[in-house]
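In C-alpha cells, the next block holds one chain alone, the form predicted alone.
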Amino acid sequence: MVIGTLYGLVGAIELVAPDLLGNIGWLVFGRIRTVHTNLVVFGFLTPALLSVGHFVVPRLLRTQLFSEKLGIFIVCLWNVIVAAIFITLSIGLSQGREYAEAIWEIDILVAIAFALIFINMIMTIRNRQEPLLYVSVWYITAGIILTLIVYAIGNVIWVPGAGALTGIPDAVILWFYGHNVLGLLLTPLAVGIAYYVIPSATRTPLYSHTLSLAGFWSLLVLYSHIGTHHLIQVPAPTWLKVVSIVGSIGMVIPVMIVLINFWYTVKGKMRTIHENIGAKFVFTGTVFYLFTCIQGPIQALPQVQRLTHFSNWVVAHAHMGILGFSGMVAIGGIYFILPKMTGRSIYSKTLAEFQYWMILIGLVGFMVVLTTVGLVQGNSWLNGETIYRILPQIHNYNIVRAGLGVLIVTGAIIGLYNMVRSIFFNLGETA
C-alpha cells in the first residue's frame, strides 16, 4: 500500500508539473500510472483480503487450514509475482491492456497461485467440523475460483506471448476482465470479510442469513457481464451493450440486499462499531460501497456516459470503489484479526484512528475534486473544446488532488508502522 500510493502521488504531481522528474523512462507518467494501479490491486488489496480470508474461513469452519505449508508457498509465490509486475512494468514490458498489463509469463504464475489457493480452501471446507457454511465462506471461496476463471480468460492465457486477441473481441474480453477484477475478486472477498467482522464486533447475529445468500447469487448473476458498459462509445455489438447497461442498473439489487443486512445487524450498536477500529474501517467501507454502486449504474447510462466517459469522473469512481470500499474493508479486516492472532491489542489505537481520518479525508476530497474536474472536462468536450485548452482550467484542481494524495500516503505509512509494531514489537496489554 505504501509503495502503490506513493506511485499514485508521484503521478498526481506529474499532472501538475510534467517536466519535474525529467524524461527518465521508469518515471514517465505512463509507467507510473500502470505500476500504481497494479500495485494497489495486486500488491495491496488482493493479498490483504486473501490474508484475512485465510484467517476467517478455517475459524468459521472450526478446523485448521488444509495446508499451512502450501499457504506459505503461495505467499512467497505471490510476492515474486508482485515484484515481477513492479520490475517489468517499470522497464516498459507491458501488454498495454488496462489492468492486464502484466506480461504473459506473469499471468501464468497468477493463474497457478489462484488455483493453489482454491485447492487449499476447498480442502479446508471438505475437512470442516462445522456443517453450516456461513455466507463469508461462500463469498471468499467464490471470489477465489471466479478470479481464476476471469483472470485466465481476460488475460487470454491460451495465446502465449501476446496474451491478447485483436480488435473489438479483445476490447470486449478485456473489459469482461477489467470490471470483474473489482466485481468478482475484490467485492466478494471484501463482502465476505465484512460479513465476518460486523457481526463479530457487535456480538450480534447476522440480521438475515437468507438475505445474505440472495445477495450472493444476485451478485454472481448480474455482475459478470456488465463490463461492456465501458465500451458504449465503440462499435461493440449493440445487444451486448444493452445487456451490460441492464445488468449495471440491476446491481442495485445485490448491493442494497447486502447493505440492508449489514446495517440492520449494527442497528443500535454503532457505539460498539466506533470503539473497534477494525470494525470502524469495515463499516465505513460499506458506506463507500453504497456510493460506488449508486454512481456506477448511473454512469452506465449512455446519456450520462456521453458527459463522463474518459474524464476524471471515472477516476473518482475507481478510487471510491478500490480504496473507499475494498481498501477500507481490507485495512479494517487486518486490524480486526491482528489482536486475535497475536493475543495482544494493536500497538496504537491512536495511530490507527489517525490513519483512518487521513485516508477518509483524502478519499472524500478525491471524490469531490475528481468528480468536479470530470464534469468540467465532459461539458467542455461536449461543447467542442479541445483537450489541451482545458488543462489550465483544471490545473488548480490537480494541485489539490496531489495535496490530498499526501494524506493518503501518510495514512499508508502510519498503518504500516502500526501493523509491524503490533506483530513484531508489541509489548502492550493482552487483548
Given for the second form:
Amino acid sequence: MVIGTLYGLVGAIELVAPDLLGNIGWLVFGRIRTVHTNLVVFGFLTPALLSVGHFVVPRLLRTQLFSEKLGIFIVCLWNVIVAAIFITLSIGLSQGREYAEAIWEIDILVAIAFALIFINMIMTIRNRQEPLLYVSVWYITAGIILTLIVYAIGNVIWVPGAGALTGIPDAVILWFYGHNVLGLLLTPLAVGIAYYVIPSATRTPLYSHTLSLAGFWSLLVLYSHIGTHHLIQVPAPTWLKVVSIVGSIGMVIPVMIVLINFWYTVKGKMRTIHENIGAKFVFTGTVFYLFTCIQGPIQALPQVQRLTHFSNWVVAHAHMGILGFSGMVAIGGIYFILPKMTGRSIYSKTLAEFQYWMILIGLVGFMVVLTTVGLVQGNSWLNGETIYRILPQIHNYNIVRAGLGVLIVTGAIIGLYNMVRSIFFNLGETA
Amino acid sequence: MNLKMTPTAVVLGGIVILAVIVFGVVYWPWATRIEQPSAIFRHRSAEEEKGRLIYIANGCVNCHTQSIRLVDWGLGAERIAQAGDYVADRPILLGSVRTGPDLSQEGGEHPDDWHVAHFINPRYTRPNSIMPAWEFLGNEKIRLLTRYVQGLGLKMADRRLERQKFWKKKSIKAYEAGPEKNVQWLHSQVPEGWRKIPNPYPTTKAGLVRGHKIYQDFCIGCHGPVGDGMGLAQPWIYPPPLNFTILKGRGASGGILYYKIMNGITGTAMPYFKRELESQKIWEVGDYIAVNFIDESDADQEPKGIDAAWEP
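Moving from the form predicted alone to the form predicted in complex with its partner chain:
Starting with the chain above, the whole complex follows.
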C-alpha cells in the first residue's frame, strides 16, 4: 500500500509540476499511473483481502487451512508476481489495457496463483467441521473462482502477444474485465470480510440470512454484466449499452440488501464498532460502499455521463470504491485479525486511530477536489473550451489533490509500521 | 429459505451465472461485431505500428482518449467516431481519462517538426501542457511516435499531412528568400479584406496585460519572451518561429496578425488558435505583439466603424 499510494502521489505531483522528475523514463506519468493502479489493486488490495480471507474461512469452518505450505508458496508466488508487475510496467512492458496491462507471462502466473488459492480454499471447505457454510465463505470462494475465470478471459490469455481482441469487441471485453476486478474480486472479498468482522465485533448474530442469500446472488447476476457502462459514448452496440445501464441501476438492490443487513446487525451497538479499530475501518468501508454504489448507477445514466465521462469525476469515483470501500475493509480486516493471530493487542491503537483519520480526511478531501475538477472539466468541454484552456483552471485543484495524497501516503506508512510492530516486536498486553 | 448453500451450489451457481453473462455481454457482441471498415479507414504503415507500440509502452492512453463523442467540440470533433474506424486496433486505445487532448484526428494537425519539439518538451510548443518530457526516448523513438501520431485520423490525417507538406515547401522557400520577401509572402497569403483592417480595440494598459497573459500561455514557447522567435522550441523548428521585430515598417496590420493567429500558417509550426481563443483574446494578444515587439500598433485607428459601447 505504501508504494502503491506513493506512486499515486508522485503522479499527482507530476500533474502539477510536469518537469520535476523530467526525463526519467520509468518515472513518467504514463508509467507511474499504470504502476499505481496495478500496485494498489494487485499489490495491496488483492493480497490484503485474500490474507484476511485465508484467516476467516478456516475459522468459520472450525478447521485448519488445507495446506499451510501451499499457502506460503502462494504468498511467495504472489510477491514474485507483484515485483514482476512493478518492474515490467516501469520499463515499459505493457499491454496498454487498463488494469490488464501486465504482460502475458505474468497473466499466466496470476491465473495459476488463483487456481492454487481456489484449491486450497475448496479443500479447506471439504475438511470442515462446521456443516453450514457462513455467508463470508460463499463470497470469498465465489470471488476466487470467478476472478480466475474473469482474469483469464479479460486478459485474452489465448492471444499471448497483444493480450487483446481487435476493435470495439476489445473495449467490451476490457471493461467487462475492468469492472469485474471490482465486481467479482475486490467487492466479494471485502463484503465477505465485512460479513465476518461486523457480527464478530458487535457479538451479534447477523440480522438476516435470507438477505445474505438475496444479496449474494443478485450481486453475481448484476455486478458482472454492466461493464459496458464505460462505453456509453462509444460506437458499441446500443442493446449492450441499454443492458449495462439497466443493470447498473439494478446494482442498488444488492448493495442496499448487504448494507441493510450490516447496519441492522450493528443497530444499537455502534459503541462496539468505535472501540475496535479494525471494525471501525470495516464499518467506514461499508459507508463508502453506499456512496460508491449510489454514485455508480447515477453516473451510468447517459445524461449524467455526458458531463462526467473522461473527467476526474470518474477518478474520484474509482478512489471511493478502491480505497474508501475495499481499502478500508482490507486495512480493517488486518487490524481485526492481528490480535487473534498473535494473541496480543495491536502495537499501538493510537497510531491506528491516527492512520484512520489521515486516510479518511485525505480520501474525503480527495473525492471532493477530484469531483470538483471533474465538473470543471465536464462543463468546460460541453461549453467548447479546449484542453489548454482548462489545464490552468484545474491547476490549483491538482495542488490540493497532491497535498491530500500526502495524508494518505502518511497513513499508509504509519499503518505499515504499526502492523510490522504488532507482528514482530510486539511487547503489548495479551489480548 | 430452503436454498441450501453447499460448496457445489456456490461454485457451480457462480460459474453458471458467469457463463451466461460471458455469453451474453462478451461473446455475443464479439460474434455480431462490425468488421466493415469505415470510409476513412486504412491500414497503418510499419513505422506507424512501431510508434503505436511506444505509445502503449509509455502509458499515453492514460491521458489521451481516442474516442470522439457526439458532445465534443475540441480537436477532432469534426468526425464522430465509428466502429469501423477501429477495426485494426489491437488493443483498442479508447482511453478513460482526457487529461490531454483527444488524439483521434491529431494526424496532420501540425507538421512533423512541431511534434518533435513537442515531444522533446511539451512546454516548448504548448506552455500550458502538463505532459511529461519524452526526450529520454531518443530521436529514433520520437520519430516513430511522430509517425504514429501523424497517422491518427487515417485517411483524413493523410489529406491534412499532404497539405502540411505542400505548404512546408512554400514556407521554407519564402523564409530562405530573406526577411523582406518572407514578410511579403506571409502578408500575401492573407485575404485582402483582412489586410486592411486595423485592430478595432484601443491600446489600453488592461488590454496589454491580458494580451501578455495569452502570449505567455500560448506563444512564448516558440516566439520567445521578447518576440524574437528564439523560444525554447526554436532549435527543432524549420522554418523557425517568426522574429516579430522584422515586421516593423512592413505593413503588418492588426487584421493580418489576427488572421494569422486565428488560422495559423499550415506547413509551419504556427498552429491555428481559433478553437482556443475567442475574438477579444486574439485582438489583444495581437496588440500586445504589435506594441511590444513590432513597436508599431494600428489599434483604434480608422476605419473602425461605430465605437464599441464599452470603450473608454
